[in-house]
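In the form predicted on its own, a lone chain appears below as C-alpha cells.
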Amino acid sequence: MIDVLQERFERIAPPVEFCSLRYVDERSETIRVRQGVLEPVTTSGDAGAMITVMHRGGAGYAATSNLSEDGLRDAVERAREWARRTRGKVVDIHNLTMPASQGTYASPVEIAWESVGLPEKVDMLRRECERLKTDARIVDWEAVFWYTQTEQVLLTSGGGRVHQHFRYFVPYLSATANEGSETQSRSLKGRGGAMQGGFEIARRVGFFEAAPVLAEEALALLQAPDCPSGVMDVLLDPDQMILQIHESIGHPLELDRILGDERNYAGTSFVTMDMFGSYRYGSELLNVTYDPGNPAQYASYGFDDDGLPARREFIIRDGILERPLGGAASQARSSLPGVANARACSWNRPPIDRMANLNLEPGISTLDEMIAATERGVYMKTNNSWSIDDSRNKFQFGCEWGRMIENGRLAHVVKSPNYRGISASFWRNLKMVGRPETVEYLGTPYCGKGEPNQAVRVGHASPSCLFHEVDIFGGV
C-alpha cells in the first residue's frame, strides 16, 4: 500500500513550493469485564490521508479517505485552493522550510498482542475482576485491556519518506466502594498506565498484582476522615505528578498557544516569548526534558507529523526555562528553537504543537527520605479531578487517595485530598525529587486541544516529588 501511495503521490503532486501526503491507518480493540460480565468486545478501524500544500506564503489542507488516484488528486486541488486563499491572511510562513526526512520507527514489542488469544485475554480480565470484588461494599469493579496499532507514512515533494509503526497498550483496573452516603474509588494509575509495546506492558505496570490493593484502599477510604485544610507540604506520587507536569508545564509551553493560536478554545499561556533563557520556572531541582526516544514510553516516535527528526532536549534546566514546545512552523514564526512536536490525532487533522514525552528528570532522594523530611503534610496518589485557568497558571487538583505525614512518619489515610496553587510559586517550592527507582513511565490517551478538537497520546515520566508550603484542602 505504501509503495502504491508513493507512486500516486508522485503523479499528482502539484508544482508548488511544498506538498506532502500523510497516511494514517489505525486499528483498535477493547476488551472489558465489568462486575464479572464480559461486555461486547469492540474493534475499530480508520484510514485516510491528509494533503498539505504550501505555496507563496499560503498553507492549505485537505483530507480524504478515498485513496485512489482520483481521490488524492481531488484533495490536492482543495488543499491548493486553500493555500491560495490563505496567502498573507493567516500567518507568515515565507521563512518556513519544511523537512524532507527519510527514516523509520517502530514500537518495541516483546509479546505481540495477537500472540495471546482472545479467550486467554478474557480469562485474565475475569480473574483480575474477581479479585477486585473482595467485599460486599465493592459496588462497581472492572478490568480492561485497550490495544491500538497505528501505521503512518509521510511523503513529501522534496523526496521525504517517513514510515512509522506504533503499538499502544492501556491495561486498566478500578474498584468503587460504597457505604451509606459515602462512595470512594481507586484505580490503576488513573488510566495512566499507558505505554508503547505489546502484552508485556500489563506486567510492567503491575496489572496482575494491583487488584487486591486497590480494593483494600477503596474500602479504607470509606472510613477515612476528610483531608485537613491548611498550608503544609505535599508529597506527590508519579501518577499525580504526570497531571501536574501536563497541565502546568506542558500546556503553557506549547509555542502555538504562546503565539495566541488557542485563545478561543483552551486559553492562552502565562508564558511570554521573552522568558526563554532567563525565567525561573521552578527551584534548582526542576529539570524537564522532551524525550521522544524512550522506547516504551507512550508518545515516543522518530519523527513528528511534519517529518522533523525527534531528539531529546531540555525544556527546563536547573529551574530555568530554556525552550518551548514548538514544531517547525512555530519555530519559524517565533525565531525560537523548539522541538519536533507538530502532531495530529489522525489523518483528518493537520499537525499542531503538542506535548509528546515530557518528563521530569529524577533527583537524589529516596521516598523514605522525603517522608522523613516532612513535619506535616499529605502524601497523595492518583489524580481524579483537575481545574486550571485559561492562562494555565492557577490550578487545583484532587486525588483519589491521601495519607497524612506527621513528624517524618506516615500516619492515617485521608479521603478527598486536594491542593491548589500558582505555577511559578508551586514549582519554586519543589523541595525534594525522588531517585530513579521512584520514576514511573505513564501517559494519557486523551489530551485535547485545537479546533476542531484533537485528542492525542501524551507520555510523562516522573519520580515522586515533595513540595513545601502548599495550600491543601479536603471534603470536596
Contents of the next structure:
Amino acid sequence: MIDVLQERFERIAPPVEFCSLRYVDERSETIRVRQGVLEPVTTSGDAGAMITVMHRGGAGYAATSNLSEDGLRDAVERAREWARRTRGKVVDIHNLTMPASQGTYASPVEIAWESVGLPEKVDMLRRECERLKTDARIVDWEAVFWYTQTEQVLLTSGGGRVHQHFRYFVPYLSATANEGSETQSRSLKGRGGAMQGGFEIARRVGFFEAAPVLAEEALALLQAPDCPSGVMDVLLDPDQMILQIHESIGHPLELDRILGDERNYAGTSFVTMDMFGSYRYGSELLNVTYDPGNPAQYASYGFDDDGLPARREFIIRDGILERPLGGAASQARSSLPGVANARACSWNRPPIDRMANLNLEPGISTLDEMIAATERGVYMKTNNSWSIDDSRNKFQFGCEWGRMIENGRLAHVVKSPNYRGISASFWRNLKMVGRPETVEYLGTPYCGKGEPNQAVRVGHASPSCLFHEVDIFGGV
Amino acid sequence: MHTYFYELADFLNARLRGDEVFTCRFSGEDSDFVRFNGNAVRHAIHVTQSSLRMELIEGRRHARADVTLSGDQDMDHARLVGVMEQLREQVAHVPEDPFLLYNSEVRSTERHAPNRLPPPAHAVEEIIAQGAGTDLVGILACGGIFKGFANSLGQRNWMSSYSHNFDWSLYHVRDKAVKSDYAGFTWDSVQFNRKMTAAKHQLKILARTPRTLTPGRYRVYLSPVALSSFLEMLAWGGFGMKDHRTRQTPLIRMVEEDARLHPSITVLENTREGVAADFQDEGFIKPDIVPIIEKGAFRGCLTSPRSAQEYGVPTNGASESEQPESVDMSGGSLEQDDVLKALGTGLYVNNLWYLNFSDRPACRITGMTRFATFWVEGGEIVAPINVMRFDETVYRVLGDNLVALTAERDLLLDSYTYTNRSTSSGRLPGALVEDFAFTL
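Swap state to the form predicted together with its partner chain from the form predicted on its own:
Okay, now the whole complex, with that chain kicking things off.
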C-alpha cells in the first residue's frame, strides 16, 4: 500500500512550494467482560489521508478516506483551493521550513496480540472479572482489553518518506462498591495503564494481580471517613502524578497555547515566552523531560506528524524552565527552540503541538523514606477528578483512594481525597522525589485539545512524589 | 450519501447467510473547518468522511465492527465483504449474549434538509472583515452532517442537515475575552454583525481594571451557557439506567434518600425540538420527549436497549452511552431584561470551564469561571473579575440556593468536533443563585 500511495502522490503532487500526504490506517479491537457477561466484541478499521498544501503565503488541508488516485487528486484540489483562498490571511509562518525526513519506527512487541486467540482472551477477562466480585456490595465490575495498531506514512514534496508502525495496548479493570447512598470505585491505574507493545503489557501493568486488591480497596472506602481538610503534605503515587504533570506542566508549556491558538477552546497559559531559560518552575528536585524514545511508553515515536525527528530534551532542569513543547510551525512562529511534538489524532485532523511522552525524572528517595518524612499528610492514589483553569494555573484534583500519614507512618484509609493549588507555586513545594523503583510508565488515550477537536495518546512516566503544605480536603 | 448508504445496506443484505441478521449505522460529514487566531486563519481544512458500524447477529450471538468508507463503490464492497467474514468468524467464537436487543418492528423514517449554506470562503471573508482590529480566535465548522440506520429486516432511516457553527472569542489581554457563538442553517450577515457588535461592546467592559475576589459565597447569575456546563456534568452518568442500577449516578441521593432539587427544575430529553437524529444504533425510534427530572424530583432514566434487556425494563431509545442528545430545561419567570437588577450585587457568569465531580455521591462539582465574568453592584456591571474556582453541590445550586430561572431560554448547538461534528443540542434558561461557593 505504501509504495502505491507513493506512486499516486508523485503523480498528483501539484507544483506548489510544499505539499504532503499523511496516511493513517488504524485498526483496533475491544473486548469487554462486564459482570461476567461478554459484551459485543468490537473491531474498527479506519484509513484515510490528509493532503497539505502551502503556497505563496496560503495554506490548505483536505482529508479524504478515498485513497484512489481520483480521490486523492480531489483532495489535492480542495487543499489548493483553501491555500488560494487564505493567501495573505494566514497566521504568519513565513520562517517555516517543513521537514523532509526519511526513516522508520516500530513499537517493540514481545507477545503479538494476534498470537492469543479470542476465546483465550475472553477466558482471561472472565477470570479477572470473577476475581473482582468478592462481596455482595460490589455492584459493578468489568475487565477490558483494548488493542490498537496504527500504520502511518508521511510523504512530502521535498522527498520525505517516514513510515511508522505503532501497537498500543490498554488493559483495564474496575470495581464499584455500594452501600446505601455511598458508592466508591477503584480501577487499574484509572485507565492509565496504557503502553506500546503487545500482550506482554497486561502483565507489565499488573493486570493479573490487581483484581482482589481493587475490590478490597473499594469495599474499604465504603467504611472510610472523609479525607480531612487542612494544609498538610501530600504523597502522590504515579497514577496521580501523571495527571499532575499532564495538566500543570504539559499543557501550560505547549507552545501553540502560548502563541494563542487554543484560547477559544483549551485555553491559554500562565507561561509567557520570556520565561524560558530563567523561570523557576519548581524546586531543585524537579526535572522534566520530553522523551519520545522510551520504547514501550505510550507516545513514543521516531518522527512527529510533520516529519521532525524526535529526540529526548530537558524541558525543566533542576527546577528551571528550559524549553517549550512546540513543533516546527510553533518554533518558526516564536523563534524559540522546541521539540518534535506536532501530532494529529488521525488522518482527518492537522498536526498541532501535543505533549507526547512527558516524564518526571526519578530522584533518590524510597517510598518508605517519604512516608517517614511526613508528620501529617495524605497518601493518594489513582486520579478520578481533574479541573484546572484555562491558563493552567489554579487546579483541583481528586483521587480514588487515600490513606492518612501520621507521625511518619501510614494510618487509616480516607475517601474522596482532593487537593487544590496553583501550578506556579505548587511545584516549588516538591519536597522529595521517588527513586527509579517507584517509577511507573503510564499514559492516557484521551488528551483533548484543538479546533477541530482532537483526542490523542499521551505518555507520562513518574516516580511517587511528596509535596509540602498543600490545601487538602474531602467530601461534603 | 443517502442513496449510497441504502445501496450498501442492500449489498450487505444480499450477502447474509441462513438466520443471520445485520444492523448498521451510518455516520458521515462533508465539512469545512477554519480555525482563527489573531483574526487570521490558522488552519483551513476540508474533511469528507463516512463510516459504518455493522453488527452481525446470529441468534443471540453477535459482534460489531466500525469501518471507514471510501465512497468508491468497488473499494467499499470489497471492504464490507472482508468485514462480514471477520464478523462471522468472531460470532462463531463468542457465547450467547443475554442482553442483546435490537428493534424488530420496522419503522423507516427520513428527514432531508436543504443546503442553504454559502461557500465557506464567503463566511471566512466576512469574519475577517468584521473582526478587523480585534484579536479574534475561534473555529468555523460548516457543511453537511448525515446519519442513517439500516437493518436486514428492511428498516431504513436517514437524517441530513446542513449547518454552520462559528464558535469564537474576542480577546482583550491575557485571559480576558468575550465568548460568542453564531450557529444556524443559513449565514445571515445582519445577525452575525449584531453578535459581533454585542461582543465588541462587552470587550470594552473587559478593558476596565479586573477585580480579584476572595474565596467565599456570592450571589451569581449563570447564563444559559454556564448552566449548560452543570447539565453536561449531570448527563455524564447522571441520567442513564445502567448508572442508576449500579449506583454510580451522581444523583444517587435523589434515588436513595429522596433528595429533591428546586420545584422549578424540570429536565427532559426533547428529541422533537432537538437537532439530533430520532433513531439510534439498534434501530429504535426515540420518543418525542423523555422526562428525566420533573418539578425537582427524579422521574426516569434514559434506557438503552442493552440496559432494557439487562434490567427488564422498556427501552426509551437512548443511545449506548445513555446520555441526552437534546436536553431541555424548563424556564422560570425572571425576565432577561431584569437579570442585572435581580442580581443586585454579585457575579454575572457568562461561561464556566473544566467542570468535574469533586464528590460524586454528593453531586458536588468543581470548575472555573472563564471568559467574560463580571462583578455587578446595584444592578450595574462594574468590572471583569479574575478567574475563580467554585466547588458546589447541585442540590444547592439547583435546589436550596436557586432564586429564579429566566423565562427566556437559549438553544445551544454543541460545537464539539471530536471524531466528527456533534448533533447534540440544549435548550436552557439562565439561573440566579445565592450563596454560590468560590474556593480559590
